[in-house]
Amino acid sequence: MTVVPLRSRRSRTSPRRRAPEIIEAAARVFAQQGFHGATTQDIADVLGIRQASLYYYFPSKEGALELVCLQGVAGYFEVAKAIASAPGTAAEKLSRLIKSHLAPLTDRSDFVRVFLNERQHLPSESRRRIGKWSRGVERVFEDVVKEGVRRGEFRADLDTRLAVLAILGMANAAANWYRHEEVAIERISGEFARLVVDGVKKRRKPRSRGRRVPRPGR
């Protein structure tokens, strides 16, 4: 597959401005052609630079990837974390959580494929501080699902665990397949906010009509 070359810039950019070019450019090649099938030549090409002087940035492509994945979990947890602290219902909180989850797939979206899809590719040691972030995304997301329990606004039979892990793999396994040409993220966001929440919010049992009393004679 060929990967488009970035927008070509001054030589002259010092190293650290450049810096952000560079991590794009092997987001978009491990995007893409996944890790395995990139190579620190195929980043540089997208550059227009010689492969060693990548080097500077990262000192091997999984160091490269390492790089790319924490840019693609960079911003949930915080956000998660001020959803959950904010006013409101947890309904609300819930609905917010999601839309948050699938926004960055508009401007960030070659970070967050590369996360989803790519992170296991790292050593063991690189892994683990990419997943602590990862895990307490999750945690946002199970504590106000059992706010929600707890308040009798969600099921009181609900998993919350298994919720949490359904909506999640819901909203990640969007970013395979989002084209934002096709459909607003927007209306994504909104539809599968809708979905969970009406999915997980407490049944209103029906009003009982009464008994018929059957008249004598019949």
Second form
Number of protein chains: 2
Amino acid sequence: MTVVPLRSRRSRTSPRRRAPEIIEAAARVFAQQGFHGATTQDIADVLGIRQASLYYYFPSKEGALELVCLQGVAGYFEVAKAIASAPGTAAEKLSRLIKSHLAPLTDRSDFVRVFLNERQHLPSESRRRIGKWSRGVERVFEDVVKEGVRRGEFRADLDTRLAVLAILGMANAAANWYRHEEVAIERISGEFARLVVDGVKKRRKPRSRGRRVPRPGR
Amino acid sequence: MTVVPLRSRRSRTSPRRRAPEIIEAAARVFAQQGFHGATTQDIADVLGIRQASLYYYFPSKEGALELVCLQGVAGYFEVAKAIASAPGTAAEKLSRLIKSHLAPLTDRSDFVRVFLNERQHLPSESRRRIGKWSRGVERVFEDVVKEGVRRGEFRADLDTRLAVLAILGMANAAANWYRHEEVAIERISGEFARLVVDGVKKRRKPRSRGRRVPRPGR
DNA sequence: GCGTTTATCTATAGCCCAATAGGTAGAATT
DNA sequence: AATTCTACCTATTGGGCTATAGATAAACGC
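Right, the form predicted alone is done; let's see the coordinates for the form predicted together with another copy of the chain.
Below, the chain from earlier opens the complete complex, with every other chain and molecule after it.
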């Protein structure tokens, strides 16, 4: 009796095939000009289509921003958690966290920059959702740092909260000056990780250069 | 013969007495909503005056942005240079640079945030001028770091450019999460300076705790 | 007291911009 | 071949925003 919609049965080629391309254009424009500084016309110009045609792909300018932001961080939280719960010293884990934090810059720097700089302009609901995500990431970092302190690997007088904010600030800033022509991301993240762990100061007599595993316990 | 304007002679009370207040309101609104996200109406609302009245104090919205940005960094470059050329170890200078970099957050955080986040939206001429200023500050930092390497105080394998970008990224990020209720700026900058110099890792047997002066020369 | 300056106001011009409505050519499906 | 769907298009509405023009009241200086 009731007419079953045959929609799901037909059209094996999904609609909106260019959607990724459209979102990427939005990411580029938002990254360059900021959300409010960019117009939908600007995005359309990049793609060579009319401004109104964009609304076939996203419901609103804010909706486009949300799509871009989500793609900017997709999958990262899982990776971070995996690193934190894998074996290794706290210093090793922290290095890996920093590296995986910077890795998306190689192929998605526009998305990352938009997430970092423009997420504040999301409508309040999705902003809160994404704020929760951010705090989750901070939490993973802080747990690793605390672990390092607990195991006597890191300084006992470390303010773990401030240390995490410093590390994330340092790493996130890279999104704003990194241009993929110059230095490789691996180089940057390696240097950053080293800096966080060892600082700039020369150690006195690094006796055994190879082993880094600390004495366990306090 | 020619009529000398008596303007300069009269009115010892200079005009535009509220200008500082107006610029501060602009700074607050720009900091919160971003330059393009803010309207001149928003600024007027903060002050309780009409939107058009603002144009008695600044020539355009972009002009207001420029005034805010300039106040965000006024005097800082001179302080930085003075620190760099004063006596002391590189580590001490670097610590002082970081502290003086964060100091303006106590009483001018809105101005600093606008400078950091919105200066890209300045008209191209003043943007270039201010970009030059920024590079000057980076230069001061890098010179100190290089000095530390040269004197054998810092690691020889340090990438000084990346180190400076890391330090500034870390410090500048603080502008975006610091709210003056919570922690004192001195606390934050102290912790940051320590982190940059020593890293998170525990040193092995810090023998003489008091003296920090390194052996001079390589 | 009288001209002048200061600090606002009202009103509006003139853009620009997001978003909607409705149309259409061509490809895909049946 | 007929129908449906995809991926655009044109045209337009309606609102918001910066900036200007001109008026005015109060304060100031002589």
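Computed from a predicted structure; not experimentally measured. Numbering follows the first chain given and starts at 1. Definition used throughout: the rigid core is the maximal C-alpha set that superposes within 1.5 Å between two forms.
Here Phe58 counts as shifted, since its C-alpha moves by at least 2 Å between these two forms after the core is aligned.
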